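This document starts with one chain, in the form predicted on its own, laid out as structure tokens.
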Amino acid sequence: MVLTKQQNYWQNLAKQFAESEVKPKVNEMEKQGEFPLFFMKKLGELGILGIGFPEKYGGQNADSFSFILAVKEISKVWASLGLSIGAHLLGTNPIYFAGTEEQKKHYLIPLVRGEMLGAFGLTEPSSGSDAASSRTSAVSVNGSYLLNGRKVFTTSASYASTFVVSALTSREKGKKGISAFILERNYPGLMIAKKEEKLGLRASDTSGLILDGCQVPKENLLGLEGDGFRVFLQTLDAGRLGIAGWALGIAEAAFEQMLDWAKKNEVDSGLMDEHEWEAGMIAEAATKLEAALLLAQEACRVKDTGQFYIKEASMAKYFASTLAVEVCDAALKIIGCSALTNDLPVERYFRDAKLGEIGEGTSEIQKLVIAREVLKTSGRLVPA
């Protein structure tokens, strides 16, 4: 794949940072479940958190694929850090998409620079993939909104400075009654629930939000009342591209482990001819890795031309996240029992990769989105 000078720059910068500064500390921090706050601040200083944002807001004014390549290189070394980047952007993009200039000056600029950490509160105990079934409420009272409800699986919640959350300002209007709000950590009535213990991504913080009469100034409404569902869909489209890059990083890391093992234990000793099934898995993984990267590149191209990229983002996310699990599984089979121990990072890759098939909309939801978009372009009527 031929990259532009800009894309090469960001990919190489992220790779150098990940290899030289992050990699030596990954095993210990992952084992301890230590959140990579220091590295997030450093990524802000390097400009990586601001790759896709305009310079006027502290960004680098680079293309979307530059960001995907950077996330891929970081996730290849440490998926917990790569996911923390994605979660931060989920809490940043809504302000860029729908914020007033005052909101952008106050929140967006420090978020883009890594001076503040953002989080995104959408999922609730009774609403996961179906964001339209939100139950958190927002009532206007004396120049403020009072928010009541719960959010779960909020990545980086324990460390975030700001939260963009959804709440119903009109229950009767359904999804057209969902609004978006910017919350600050110290707002009265906002509490952080317990940290979740997870299968993988153990250094990525996953907690919940409890909103008990949380008082939010009216000027922290994002857009107009009822704009929330649209803003969140726009945010999730961008987030799915980030997950595609994240999953590609894990897949590439597992693939390289697989290749190293095969070269050392089979190819050099002439055993590959006796294990055609292993050659087949290597060939399939190599082919799909190329395809996944091309899907992500195309989705970024469509996005950067200002077109709707819902289908392309879902395709990139679905394919890459499925591939990450497949490649990790293949690596486990080729390497064997050694891959199940802590001596090799493959077992961590395998545990981490599963999130890609669930977060930011499950693979099943991605299929529905893709099918709906394909049917739209073919002129078939589909449910809204």
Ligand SMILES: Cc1cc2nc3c(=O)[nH]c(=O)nc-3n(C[C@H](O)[C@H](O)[C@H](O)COP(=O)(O)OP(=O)(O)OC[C@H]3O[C@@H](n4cnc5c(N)ncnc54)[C@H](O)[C@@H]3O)c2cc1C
Given for the second form:
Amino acid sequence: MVLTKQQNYWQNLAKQFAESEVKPKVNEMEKQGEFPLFFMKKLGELGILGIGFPEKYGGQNADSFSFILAVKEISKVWASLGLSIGAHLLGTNPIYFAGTEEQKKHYLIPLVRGEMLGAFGLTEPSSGSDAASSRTSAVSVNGSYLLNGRKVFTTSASYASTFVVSALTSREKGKKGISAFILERNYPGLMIAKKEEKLGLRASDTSGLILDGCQVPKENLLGLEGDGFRVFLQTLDAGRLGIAGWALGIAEAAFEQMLDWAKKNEVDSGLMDEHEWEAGMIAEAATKLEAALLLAQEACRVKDTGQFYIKEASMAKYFASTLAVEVCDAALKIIGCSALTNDLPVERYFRDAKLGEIGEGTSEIQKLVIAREVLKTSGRLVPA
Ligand SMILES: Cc1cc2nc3c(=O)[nH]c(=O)nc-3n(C[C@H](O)[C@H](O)[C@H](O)COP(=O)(O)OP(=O)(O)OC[C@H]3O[C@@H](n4cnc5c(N)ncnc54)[C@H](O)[C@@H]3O)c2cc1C
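Return the form predicted together with this ligand of this protein as a structure block, the form predicted on its own having already been given.
Up next: the whole complex, starting with the chain shown before.
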């Protein structure tokens, strides 16, 4: 794939950082479940967290694909760090999309520079795929909002300085009653709930939020009352592109392990000629990796022209996250039993890759979104 000078710059910077500074620490930190806070700060200093933001907000004014390439390179080395970047952006983008200049000055600039860590609380115990069924409430009382409810699976919650969360300011209005709020970690009534022990991504923190009469100043309403659902959908479109880059990183890493092993053990000995199925797997993975990158590039192109890119983002996320699981599976088959041990990182890639098919909208939900958009543009469905 031909990249621009800017895209090459960000890809190389991220790769160099990941290879030289992150890689030596990955095994130990992942084993201990140690959150990569230090690296997140470093990514802020390097400008990587701010790649897609305007200079006026502390960003680098670069294109969206530069950011995806950087996320890919980092996730290739450490998916837990890549996911922490994704979650930080979920907690940053809504402020960029809907914040006042005052909110941008106060929160967005330090988030873009990595001086603050952001998190995003949309998922609730009874509201995952159907974000519109949120139950957390926000009631306006004497110049503040009082928030009550629970958020679950909030990435980086134990370490975040700010949280963008959804809450209903009007239950009767359904999704048009959902509003967005910026919460600071030390607000009264905000507590961090239990940290989840996960299949993979063990160094990425996944905790919950308890909002028990959490007092939020009126100025921390993000956008207008009832505008939250729209802001969250816009945030998720950008987030899905991030997950596409993240999944591509894992897929590339597993692919390289599989190639290394095949070259060392089978190509020279001629065994590869006998194992046609292995050659088939390599060819299929190589082709799909190229296709996944092109889908992500196209989604970024559409995004940067300012058009809606819902379909493109869902396609990129769906294809790349399915591929990551597929390539990890192929690497396990080709390498065999060594890939099941932690002598090789393939077993970690395999455990980590699964999240891509669930987080930020499951693959089933992506397919619903894609089908709806395709039918809409072909005129066979009247939009709801
Ligand atoms: C590691 C991790 C990190 C996360 N980080 C965050 C975060 O930072 N912030 C946040 O808000 N959330 C976060 N999440 C939550 C994540 O976005 C949700 O898990 C996801 O949206 C799916 O919701 P659910 O798990 O409740 O599944 P459910 O909605 O209960 O779905 C269960 C199954 O039913 C299927 N299904 C549901 N509805 C439909 C439908 N209409 N049509 C067809 N099939 C359907 C789904 O595809 C899935 O297979 C995280 C999750 C994980 C695992």
